[in-house]
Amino acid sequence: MGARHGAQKRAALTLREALAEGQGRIGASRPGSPFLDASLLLAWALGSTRDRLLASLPEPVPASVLARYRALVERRASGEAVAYITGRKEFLGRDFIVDRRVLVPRPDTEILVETALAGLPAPGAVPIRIHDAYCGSGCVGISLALARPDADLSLSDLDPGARDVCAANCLALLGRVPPILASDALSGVDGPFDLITANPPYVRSDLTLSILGKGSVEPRLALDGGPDGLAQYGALAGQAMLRLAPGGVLAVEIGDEQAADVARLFDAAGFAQVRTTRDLAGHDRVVTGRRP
């Protein structure tokens, strides 16, 4: 009885052992955030968070827990994104719900908000119109809406999946759900908008495909610019042109060696004042333009 005890008493984990244990076993394969990754999976398995659990390392596992996590783990390790996982992805500081039907959101993506913001003018009498086209989870769009409270919100996506997520979003962090359209780039969508941002399929090919034969399962209808990752860029210009009122912005994300492409496509709809904004990294990540 008292080796069973023995062995049972070694076998228990503490919450620094079970993360030392996940850390090793996703670094083998995805070795960028192993560390993270493991706190995050850990947490969610404990229904906790993880300051709670960095705080409370010491403590023992319990077997339920540590056998749920290590699955877990294990859909990590194949390449499944955390946010999948869990459901769930920060963004501005906000929780977004996400599923394999959306784009996880990306921190170079709140680059986009942020320029965006920067080219509304002030709260006036008359709201302000903004439309967010491929919308997927819709953090684009909602992050908007709360920084301005005055504008009026529409999104669109050619997904449905990617629609359904969006309201479900919107419910959640808006408390209603604003004019979520199919539309191809801005094909079935109506203007005039004051701001119309996008963040577009913008990825090459023969990355996506890399991407996608590696684990990732985000969607391909997301990820995939065509050959040079710029097949969207030059409807969606010429579209933009069309449905912005005078003085109205168009700001989309690129790919970090798209500025000048992305910038010459702007210039051939019409655009003025086209700028490049670059991210944290100092890569290229937003390109804006103003309709004359």
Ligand code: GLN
Second form
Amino acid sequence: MGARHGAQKRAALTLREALAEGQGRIGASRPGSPFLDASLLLAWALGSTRDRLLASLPEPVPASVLARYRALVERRASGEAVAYITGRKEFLGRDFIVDRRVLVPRPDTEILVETALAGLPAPGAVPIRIHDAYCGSGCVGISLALARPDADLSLSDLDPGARDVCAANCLALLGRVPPILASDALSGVDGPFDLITANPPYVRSDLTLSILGKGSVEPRLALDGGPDGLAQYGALAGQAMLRLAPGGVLAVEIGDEQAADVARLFDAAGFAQVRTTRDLAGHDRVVTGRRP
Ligand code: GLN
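What does the same protein look like in the form predicted together with glutamine, given that the last one was the form predicted alone?
First the chain shown before, then all remaining chains and molecules of the complex.
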């Protein structure tokens, strides 16, 4: 940068140059996907889309946009998720509203939705009943309801802020707000259901603290799964068994080293056909079981 941009009278940066600058700044401290991050932030600062931005790279960046963009880049470089900065995250092809009250939807979680859908019976005379526990933004439950318009959906979360975000997403994507219950695991939920899904907090407490210590601002409640990360699964499996109809399915997301432990908890709760499914990266990601 130095010499080239040192001269004050040079023409404004092009979009391409601004992207390269942001990519370098973000990449220095957050090496995951700095180009993608920079382009999402520049599109946001422009009030445009990433596609339109990438189609107009030789154009100049207006000074006010550049200032706004550089401030966003600094936030990303210090650890804030792009999704919290823009307030949106794509999940299974749809935009979900997100803020610091909910976990940012992960691509890994798409496999939970796909696996759960594969375990459902074909649409029939009676609506299927689906409950999504630990719903957070609602990305899992809402995606299920959109794929199965015949379903009767309810959701639950312990956190009132998460329930508010979920309600906003239900309204935006479903056009209505189904029951969103206050519940720790399934204690505040009745049933019976044909499918229960959950992406509970499953990160070990020590790892959660280290992730949060590095600048992430995700809610601790959504990540911290206790000393071994498994704190939620035993109670969840036991409660789900009491709330599923015979033949109903429980499908949960897991950390990639938790498959054997979670499968054991499913077995102990009485589940049959206990199976593990891998995500696209080849990591164990979902455990399912069926109530006999
Ligand atoms: N997959 C998330 C992560 O690794 C954790 C999600 C969760 O705890 N449910 O950050």
